[in-house]
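Read the single chain below, which is given as structure tokens and is the form predicted alone.
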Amino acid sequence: MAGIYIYSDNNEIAAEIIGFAKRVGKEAVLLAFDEKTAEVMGNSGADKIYLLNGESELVESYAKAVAELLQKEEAELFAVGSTARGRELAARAAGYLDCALVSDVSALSYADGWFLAERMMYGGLVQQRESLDGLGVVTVPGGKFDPVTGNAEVISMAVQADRRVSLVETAPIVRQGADLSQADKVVCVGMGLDKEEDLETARALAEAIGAEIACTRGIAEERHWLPAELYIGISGAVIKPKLYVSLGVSGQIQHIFGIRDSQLIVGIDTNERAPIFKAADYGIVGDLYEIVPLLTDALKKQTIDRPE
């Protein structure tokens, strides 16, 4: 059957891609490799869920089986969540299919029989638009589409794993910060801060508005003031909060790539020509050491004075 075939080890991204498929009038078929995922995603709005049963726990080892399934079903598009495992499966499947692969799309649409993908290139300096002729593979980050609801038919299918792929060792990932992709509000600190102790100024503002703390790459990798999980940018976290506030962030294009989907951007910096102001909805030119404490106090007072 034609339609959009979907896989992600992140169920939220999978649900969003299903939402895209349904909104462009395509059949949405989800690929799951375990019964729990099939059960959890049963009301995700997918038309069908193929539960692929095999002897390996490594999803990427089924790339050839997935490619054969896509060809047999005459799929129009294979859309994969842009996670580490998803990218691995997408690349391998595209190789077996000998078809186009567009990675980390910033936008995806369908018009006049073509899937149209957009992605950033050269560190975010260029936006590239591509049209897919025939079956193609795309990887999609989270936060691009809205999910839908609806019950799906689950179909079990036996698949053969590639035994050349094996699991040698596992180790847990130790995360030291919040999941910024889920944050509703974010306060981001940049190289405009003088010393590590000044992070408390940013934390006070974040607490006043109920935000998570984030940073630029320099703060995380050069000064080591905050964990690497908390830096925003093209090679770091890509966020979509309702409110983003930057403190001493110049706003280079690599950073703007990570915040451009924010609903409201506020920038505070001493340099009136800082690139952050071109991206900001509201900008304050001034010393953050004067402005932020005043802003924090005003917000706290507003909270105290707010009627129950």
The other form holds:
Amino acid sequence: MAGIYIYSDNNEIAAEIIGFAKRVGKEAVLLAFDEKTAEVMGNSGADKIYLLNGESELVESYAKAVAELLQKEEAELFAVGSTARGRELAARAAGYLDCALVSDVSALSYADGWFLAERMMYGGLVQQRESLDGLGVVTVPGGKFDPVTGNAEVISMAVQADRRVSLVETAPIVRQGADLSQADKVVCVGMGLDKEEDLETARALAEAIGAEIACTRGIAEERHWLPAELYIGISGAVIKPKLYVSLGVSGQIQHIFGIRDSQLIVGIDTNERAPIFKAADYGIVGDLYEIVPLLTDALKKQTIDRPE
Amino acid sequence: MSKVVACYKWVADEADLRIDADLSVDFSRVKGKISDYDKNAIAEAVNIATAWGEKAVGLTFGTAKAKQSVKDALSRGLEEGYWINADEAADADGAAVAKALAAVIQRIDDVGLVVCAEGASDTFARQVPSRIGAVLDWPVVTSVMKIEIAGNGLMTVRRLDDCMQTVKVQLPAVIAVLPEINTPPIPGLKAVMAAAKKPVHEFKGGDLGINFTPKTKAVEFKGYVMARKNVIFKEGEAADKVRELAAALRKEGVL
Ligand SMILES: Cc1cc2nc3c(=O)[nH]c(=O)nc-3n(C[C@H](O)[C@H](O)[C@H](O)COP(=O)(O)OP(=O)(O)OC[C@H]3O[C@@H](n4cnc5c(N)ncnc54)[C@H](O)[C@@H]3O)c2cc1C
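Please supply the corresponding structure for the form predicted in complex with its partner chain (the preceding block corresponds to the form predicted alone).
Full complex below, order starting with the chain above.
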């Protein structure tokens, strides 16, 4: 069956992509690899759910089988949620199909028989729009479309897995930090912070204004001072708070990508030429160790003084 | 065991890009660099090859400008450099890049493993390693933050959005590593000198029998600018700057 074929290991994103397919008037076919997903997604508005049964627990290892299915069904688009699993499955399927793949689209539309996809390049500095002709693949981050409802017909089929990769062990990642995508205010620390204990300085400010703590990639991935889900940027969280305050963050483009929808951006950095000041509404050039305690004090008072 | 190929890309340094008033992108002052995370891929390829007692070699696909990358790559512990010289590389998409790289991987004798980074700093499309695997019909493991040798295969630890996975893979295979997998050493003077003497093999894009036409049509390419107030307090006492900022935040109503 022609139409848009959809996969995501994140059910919310899958439901959003189904919403897109239905809104542009296409058949929506969801690929599920386990019965539970097929059941949970039963009323998400897909026309059909193909429940693909095979011997591997790794969804990615069905890439070749998925490519063959898409070809046989004359799919018009394979739209996959932009998660680690999804990206691999999408790119391997695109490789087997030798077709286009537009990754992490910031926008996707359909008009006059063409899909039009938009994506960021150079860490977010450049925006490119591309049109897809014939079967192509896109990966789609969460939050782009609204879901719909409606019952799907579930069709089971057997598929072959690539058995050269096998799963030995899975350990869930326990989320430790707040859900930054919902945060109203965020205080973000960067590599300008000298010692792990100094996180307390940032926490005091965050507490004074009721903000969540976040960081740049290096703080999470190199220094391991904060959990990985708390780093912001093109490869991390994308946030849209009312207020974002950075402390010792240079403001490289890959980080800025994650904060560009913030209502107000404030940067504090010793280096007057740090790119954060070009991205900021307000900034202080100064030593965070001097500025932050003063600012905490000033804002604490303001919050208290402010009439309710 | 067999050779390890590290794939890397010579990219425009995004820090040198300028966005003009009409949102066109000015590349005139741009310098090139080996894409940041590819240095981790090179270091990991060298580590595995060393453990196997085998050779790690570098492979890149680029325009004539990419030639200058080869010496830099070789100074990072790779023994030989392979580079594909193609004008088409300037607008090649993931499909073309993967096919070009795969074509040369097939021409290198006895390759057991291809190591790539998760994505290049210019496109960050994160698709080439998986596509190379598909073109070669080899198994692929992405998002890898640890690799251990396990008999004839490799044991890898992957970081996914919701879990950590330990995955075993048979060789030959393609692996995409996360930058957290290692800290690439900065090449010393001796390594830089030695790089000049290492063998370099050049391939011409036209000889690989690949159609380089991109699969999508780019209809727009423009700079992104954020309109921000850029009110920066830089002169005077810390206390004054803080007072001014606090007043501004109160006025903005974001507290
Ligand atoms: C493909 C790719 C993807 C990436 N994805 C991400 C991503 O998702 N998220 C991300 O964050 N990064 C990402 N990066 C890395 C990014 O390019 C930057 O390297 C990183 O954001 C820098 O982090 P930072 O600002 O904390 O550190 P630095 O750049 O080291 O900045 C530290 C800042 O602290 C200032 N400073 C030092 N001491 C003080 C003091 N006492 N008081 C005040 N200021 C001080 C310095 O002046 C400097 O400006 C990515 C890179 C690549 C290539």
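Here the rigid core means the biggest group of C-alpha atoms that line up within 1.5 Å when the two forms are laid on top of each other. Remember, predicted model here, so these are calculated numbers, not experimental data. Positions refer to the first chain, counted from 1.
Peer 1: Is the C-alpha displacement of residue 273 equal to or greater than 2 Å between these two forms once the rigid core has been superposed?
Peer 2: Residue 273: C-alpha displaced by 2 Å or more between these two forms.
Peer 1: With a threshold of 2 Å on the C-alpha, tell me if residue 54 counts as moved between these two forms once the core is superposed.
Peer 2: No; that C-alpha moves by less than 2 Å between these two forms.
Peer 1: For residue 263, does the CA position differ by 2 Å or more between these two forms when the superposition is done on the rigid core?
Peer 2: The answer is yes; the displacement is at least 2 Å.
Peer 1: Fitting the two forms on their rigid core, what distance in Å separates the Cα positions of residue 224 between these two forms?
Peer 2: Its alpha carbon moves by 5.8 Å.
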